[in-house]
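Only one chain is given next, in structure tokens, and it is the form predicted alone.
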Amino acid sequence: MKAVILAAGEGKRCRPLTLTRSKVMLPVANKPILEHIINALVKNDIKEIILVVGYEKERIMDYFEDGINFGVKIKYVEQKAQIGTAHAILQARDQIGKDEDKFIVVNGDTIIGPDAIADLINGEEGDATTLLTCKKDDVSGYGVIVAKGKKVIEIIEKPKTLISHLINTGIYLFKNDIFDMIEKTSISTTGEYAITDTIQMMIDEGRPVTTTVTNAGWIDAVYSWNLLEANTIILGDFETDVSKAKIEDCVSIKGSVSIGKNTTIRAGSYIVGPVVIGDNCDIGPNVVILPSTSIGNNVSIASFSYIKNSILMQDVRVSTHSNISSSVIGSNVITGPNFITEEGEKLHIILENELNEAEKLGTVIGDDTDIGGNVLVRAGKMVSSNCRISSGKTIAEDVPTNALIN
């Protein structure tokens, strides 16, 4: 069986991180979201993958290439205009071919476990289109499935009242006739061709559409701060491996900690897992790293710094006496000494003209930003890409792209 992964969108609600990469390439536990999806497919013996790319496609193609290093065979098709999921799936028609009886479609910006894919495959019934669903108490912001037994009656996008606890995961098992149905789909009020509209049309025409419910791992990182929750969950499956690292004397390591090759952990450092640290890093001396932290490749963290529940991407430089909590730091960010991210809970954040709530957050900093010494970022305030912030500043408002704060 082949799988189509939809990876063409930007992910605007994850800005500023997606100003320089697509959402599918955001790292969780030091691997892009898309890599976690591919690994889940491989564990179900699905190794022919069609990637529908668009926004920042070169970054995806350079990383995955032909897929051989990931145990799969990847073919790429481009969605030149991001005008909906149905339109994206249609781009894969030629690669699927007429002889392919069925195939899987996965949204490339959600993290799934192999058991979720297995549940979808095992839930197939005859000629029916199959939707993978899961149950959530809070269904706001999701597409909701109304079903009678396994039969899908209706798909309702983001209902304002509680109709069902079954939400659409964006993972489907389709038959080849889905392409003909997509061509009959009308454009929605949002200007897109949505696959949920196609499926609803199939339901209205009396075609069989069923749902299978999964209790397996499925994480939808809608906003940049959701990456922290996803990171915590994925790190829970890691095992300790420090065999390739250089660990100096008087280092304390507790819990599940994975450290990459050519990484040095200097004397007096204290690490409590789950934590993953990449290759070619220089940590310490006397650095504290606490649970649910991912540190990418080529990162240096200078002495007497404290990192907790955070994601530091590649090529980050953290100077001495810094305190980073519940934050996501983009690639190639440099901070001066005494850099502090204030941590807050149940923060109200305006993003894309919508008011959203973050359960717990320090800050999110975009790529290529240079921050001076003695800088404090207030809880929930975001710093965009390619910014320059002088020493001694308190950041109490969001900082736009290319900003210079003297």
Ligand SMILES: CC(=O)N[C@H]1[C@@H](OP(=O)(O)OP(=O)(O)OC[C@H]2O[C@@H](n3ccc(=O)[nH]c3=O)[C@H](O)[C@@H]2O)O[C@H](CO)[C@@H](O)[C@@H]1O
Second form
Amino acid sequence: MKAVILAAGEGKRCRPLTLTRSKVMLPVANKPILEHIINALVKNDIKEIILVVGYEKERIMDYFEDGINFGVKIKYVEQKAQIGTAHAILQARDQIGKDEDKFIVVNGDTIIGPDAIADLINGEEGDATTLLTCKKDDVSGYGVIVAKGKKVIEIIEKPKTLISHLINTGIYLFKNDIFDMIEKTSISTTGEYAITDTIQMMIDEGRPVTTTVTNAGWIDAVYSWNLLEANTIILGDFETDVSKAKIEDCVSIKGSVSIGKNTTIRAGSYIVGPVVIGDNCDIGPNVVILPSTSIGNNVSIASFSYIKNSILMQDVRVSTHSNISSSVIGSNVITGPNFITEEGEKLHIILENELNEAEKLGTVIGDDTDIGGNVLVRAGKMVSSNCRISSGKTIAEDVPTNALIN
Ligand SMILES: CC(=O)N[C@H]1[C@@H](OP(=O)(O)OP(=O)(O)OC[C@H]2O[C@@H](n3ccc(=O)[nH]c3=O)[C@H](O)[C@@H]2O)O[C@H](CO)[C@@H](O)[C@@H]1O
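In place of the form predicted alone, output the structure of the form predicted in complex with the ligand.
Up next: the whole complex, starting with the chain shown before.
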């Protein structure tokens, strides 16, 4: 069976991190979200994946290439304008071909494990379209499903009132007839061609649509700070492997800690897992890294720094005596000595003109930003990409892209 992954959108709610890469390429436990999905499909014996790409497509294509390093054949189709999930699926029509019986479609921006895909495949019913659903207390922001047993009665996209606790995970088993149905789908009130509208049309025409409810892990990082929660969950499955690292004397490592090749952990450092550290990093001496932290490749963290519950992407340089907690730091960010992120709980954050609440957050910093020494970032304040912040500043407001704070 073939699978189609929808990966053409930006993921605006994860800005500033998605200004330079799409949400599907954001790292969780040192792997892009998309890689977790591809692994889940490969573990279910999927041999060919069609990736629908658009926004920042080169980054995706450079990373996955033809898929050979990921154990699968990957083909790319481009969706030139991101005008909806139904339109995105339609781009894969030629690659799926008429002979294909059924194929899987997965949204590229949620983290799933192999069990979710196995549930979808095992729940297949005759020639029906199957939607993988899961139960959630708070269903706001999702497609909601009303079902009678396995039969789907109605699918309503982001309803304003509570109709059901069953949500659409964005993982489907379709037959080839979906393409003709998509072509008949009209544009929604939000200006998109939505696959949920196509599915509702199938139900209205009396075509069989069933649902399989999954209890397998399905993690949706809606906002950049949700990446930290996702990271904590995924790191929970990691096993200790420090065999490829250079560990100096008097280093203390507790819990599950995975360290990549050519990484040096210098004397006096103290690491408590779950923690994952990539290749070619230089950590210490006397650095403390606490759960649940992911550190990408080519990162250096200088002496007496303290990192907790954070994601540091690749090529980050942290100077001495820094304290980074509950933060997501984009790639190629450089911070001067005594860089401090304040941590806050239940923070109100305005993003894309919407008020949101972050359970716990330090800061989020976009790619390619340089921060001088003795800088403090107040809890929940974000610094966008390509900013220059001089020494001694306190960041008490969000900093926009390309800003120069002198
Ligand atoms: C209309 C629709 O499908 N809604 C579903 C979608 O909502 P949701 O609003 O999450 O859908 P998004 O717009 O985030 O898109 C989902 C995925 O499709 C990709 N994409 C989107 C638009 C586009 O033109 N091209 C493209 O490739 C995005 O990159 C992303 O990977 O996922 C939720 C689960 O997370 C479901 O509960 C919703 O029912």
